[in-house]
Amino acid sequence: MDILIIGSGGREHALAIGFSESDSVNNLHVAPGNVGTSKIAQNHNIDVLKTQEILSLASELNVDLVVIGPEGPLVEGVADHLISSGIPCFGPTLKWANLEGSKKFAKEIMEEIGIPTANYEQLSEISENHEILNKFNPPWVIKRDVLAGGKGVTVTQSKKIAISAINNAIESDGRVLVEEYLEGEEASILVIMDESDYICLPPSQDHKRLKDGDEGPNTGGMGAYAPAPVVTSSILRRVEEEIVQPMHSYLKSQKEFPYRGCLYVGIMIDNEGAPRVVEFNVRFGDPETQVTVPLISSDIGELFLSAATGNLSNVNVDFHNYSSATVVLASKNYPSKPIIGDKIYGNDVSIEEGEIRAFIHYAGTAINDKGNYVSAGGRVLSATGIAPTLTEAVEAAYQIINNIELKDSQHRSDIGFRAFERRM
C-alpha cells in the first residue's frame, strides 16, 4: 500500500521508520517531513493546519491510508474530511479529537463511565480565582482548556503563580481548569483502537523536565523508554479493566462516530498500584512513539490500515522482547526562545552491535545551504537505542547523544532512572 504521514517531528520520523520496515508498504510520503524522513520516504512541503493542502495530497498521491502525527490536523477535523473522500484515516473525526482539544470535554466523559481521575473545578471568571484555589490543597494544578503543546499545565505551590496562570489563561481561552495534584508515578499507555477492538502497547515513561532529577522547566519530553518496570502486570491489568475497556465500550456505543487511531492514555499510578488518568491525548506521543513502535514486531502498516479501517479485530500484534530509550537533544534556551540554525556535528552514527541497535530519530533539524546540519527547532533530535535490557538500551543511546556536538544543546543524563532507581 501507499501512505502519507502528516507531520515534521521525531513521532514522525518514528513512524515513518516503521513503516519502511513493513512488507505491507510500498511507497512511502511524509508532509511536510524532516531531514530523517526525507531519506526514507518522499517529503512534500504543505501546510499540515490546512485541511485542503492534506485533501489534495492524499487524492493526487493516491494513497491508501494517511497516518496523522501531530494533534492540530485532527482538531481541525482532517480526518473527518479524508473519510467524507474515501481515504482511510489513522486519527479520529473531530469529535473525539477534543477529547485532547478540551480537557473539560475528556473529564465530562470520564465521570459519565466512572473512570478514575483527579477532581477539577473549570473557571471562566477571574474574581473566583481564591476562592476555587482554597478547594484544593497545594500544589496547584492549572491546565489551560485548549491545545497547548504539551505546555498548557502548570503545577505550583505558589498562590501567586497559581492565580497568575489561571488569570492568563482566562483572559487568552476565556476558561481554565484548576485540578486536585494526583500523587504518584506517571507512565503512558498509547492504545490503537476502533470499533472493533483495542491493543495495548508497551507502556512507557516520558520525562518531561528539561533537567535531571526532573528539574527545571516542562518541556514537550527530554527523553522515554519502554516497556516501563512501574507498570506492573497487575496494574496494566487494572489499567484495562478501569480504563481502557470503559472508554473502548464508551467508543464504540458511539456507532456515528467510530474512534480510529491511537488514545494515549496518561496515567498516574499512586502506592497502591491505583492508576487515574492525568489526560488523554488522540494521536502518539512523543518521544513515547520512538520508544514503542520499534517494540512492535508485527507489520505496523496492516496494524494502522486494520484500525483506520475498522478492522482491528483480525489482526494479531506481536512484540519483540527487547527494551528501548530515547534521549534527546534540545537547542540553546530550550523550551522558551530555541536559539536556531547553529550547527550539529557528529551525527551520522549508529550502532549494530549483535541484539543491539541505535540510531537518531529527526525532529528540528535542517540541512542548511552549505549541505551541514543545523538545529531548526526546540528539540533537535533523539538517540535511540533497542537492545535485550533497558541498561544496554540506554547506554547504547547515549553513546549516540554523547558523540553529537551542537553548541550550548542541552540533554538529560538521567532517562530511565526511575526503572533503575526501582532495582535499587
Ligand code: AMP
The other form holds:
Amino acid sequence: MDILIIGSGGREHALAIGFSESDSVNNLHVAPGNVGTSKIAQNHNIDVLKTQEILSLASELNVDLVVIGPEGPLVEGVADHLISSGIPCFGPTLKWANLEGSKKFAKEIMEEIGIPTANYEQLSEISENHEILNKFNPPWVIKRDVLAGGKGVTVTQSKKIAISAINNAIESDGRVLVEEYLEGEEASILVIMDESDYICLPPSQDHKRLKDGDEGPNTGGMGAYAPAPVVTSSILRRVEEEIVQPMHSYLKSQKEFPYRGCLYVGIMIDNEGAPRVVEFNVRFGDPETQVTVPLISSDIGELFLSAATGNLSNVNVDFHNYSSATVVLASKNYPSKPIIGDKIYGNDVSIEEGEIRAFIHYAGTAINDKGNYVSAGGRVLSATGIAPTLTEAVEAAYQIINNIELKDSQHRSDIGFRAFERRM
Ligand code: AMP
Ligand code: GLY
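Starting from the form predicted on its own above, please write out the structure of the form predicted in complex with adenosine monophosphate.
Next comes the full complex, this chain leading.
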C-alpha cells in the first residue's frame, strides 16, 4: 500500500520509520515532514490546517491510507472529508476529535459512562472572588475548553494566579473548567481502536516539565520511556476495565460514528493504584510515539490500515521484549520563545551494539542553504535508545544526546528517573 502521513514532528518521524520497515508499505509520503522523514519518504510541503490541501494531495498521490499525526487537522474535520472521498483515514472524525478539542465534552462522556476522572465545575462569569476556589483544595487546576497546543492548563498554589487564569480564559473562550487536583504518578496509554476492537500499546511515561526532577514550566514533553513500570499488570488491567473498555463500548454504540485511530489515555495513578483520566487525546503522543512504535514487532502498515477500515479484530499485534527511552533536545528559551537558526553538530550518528540501538528522531531541525543542520523549532530532535533493559536504553540515548552541540540548548538529564526510583 501507499501511505501519506500528516505532520512534521518527532512523532511523525517515528511513524515513518515504522512504516518504512513494514513489508506491506510500498511508497511513503509525509506532509510536510521534516529532515528525518526526507531520508526515508517523500516530503510534500502543504499547510496541514487546510483540509483541501490534504485532500488534494491524498487524491493526487492515490494513497491507500492517510495517517494523521497532530490534533489540528482532526479538529478541522479532515477525517470526515477523507472518508467521504473514499480514502481510509487513521484518526477520528470531527465528532470524536472533540474529545481532545473540548475538555468539557470529554468530561460529559466520562460522567455519563462512569469513567474515573477529576471532579470539575464549569464557570462562565468573570469575578474577582471565585467561590469555587474554596471548594477545591490547592493546587488549583484551571483548564481552557479549547485546543491550546499544550498551553491550556494552569496548575497553581496561588489564588491570585488561579483567579486571573479563570478570568482570562472566560474572556477569550466564554467559559473555563476548574478541576480537582489529582495526586499521583502520570502515565500514557496509547490505544489503537476501531469499532471492532482495541489494542493497548505498552504504557509509557512522558516528562512534561522542562527541568530535572519535574520542575519548571510545562512543555510538549522533554522525554519518555516505555514500558513504564508504574503501570503494573494489575494497574493496566484496571485501566482496561475501568477506562478503555467502557470508552470502547460507548464509542462502538454510536454506530454511525466509528472511532478509528489512536485514543491517548493520560492517567494519574494514586498511591493505591487507582487510575483516573487526566485527559484524552485523539492521536498518538509526542514524544510517547518515539518510544512506543519501535516496540511493536508486527507489521504496522497492516495494523494501521486495519484500524482505519474497521478490521482491527482481524489482526494480532506482538511486541518486542525491549525497553525504550527518548531524550528531547530543545532550543534555548523553549517553551516560551524558542531561539532558532543555530547550527547543530554531532547529530549524524547512531549506535548499533548487539541488541542495543540508538538513533535520532528529528523534529524542529532544518538544513540551511549551505547544507548545515540548524535548529528550526522548540523541540529540535530527540535521541532514542532501544535495548533489552531500560538502563541500557537510557544510556544509549544519552550517549547520542551528550555528543550533540547546539548553542544553549536544553535537555533533561533524568529521563526515566521514576522507573529507577521504584527499584531502590
Ligand atoms: P492536560 O493538557 O489536561 O494533559 O494537562 C497538562 C498537565 O497538567 C497534565 O499532564 C498534568 O501534569 C497536569 N494536570 C492536568 N489536570 C490535572 C489534575 N486534575 N490534577 C493534577 N494535575 C493535572
Ligand atoms: N506528550 C503529550 C502529548 O502528546 O499530548
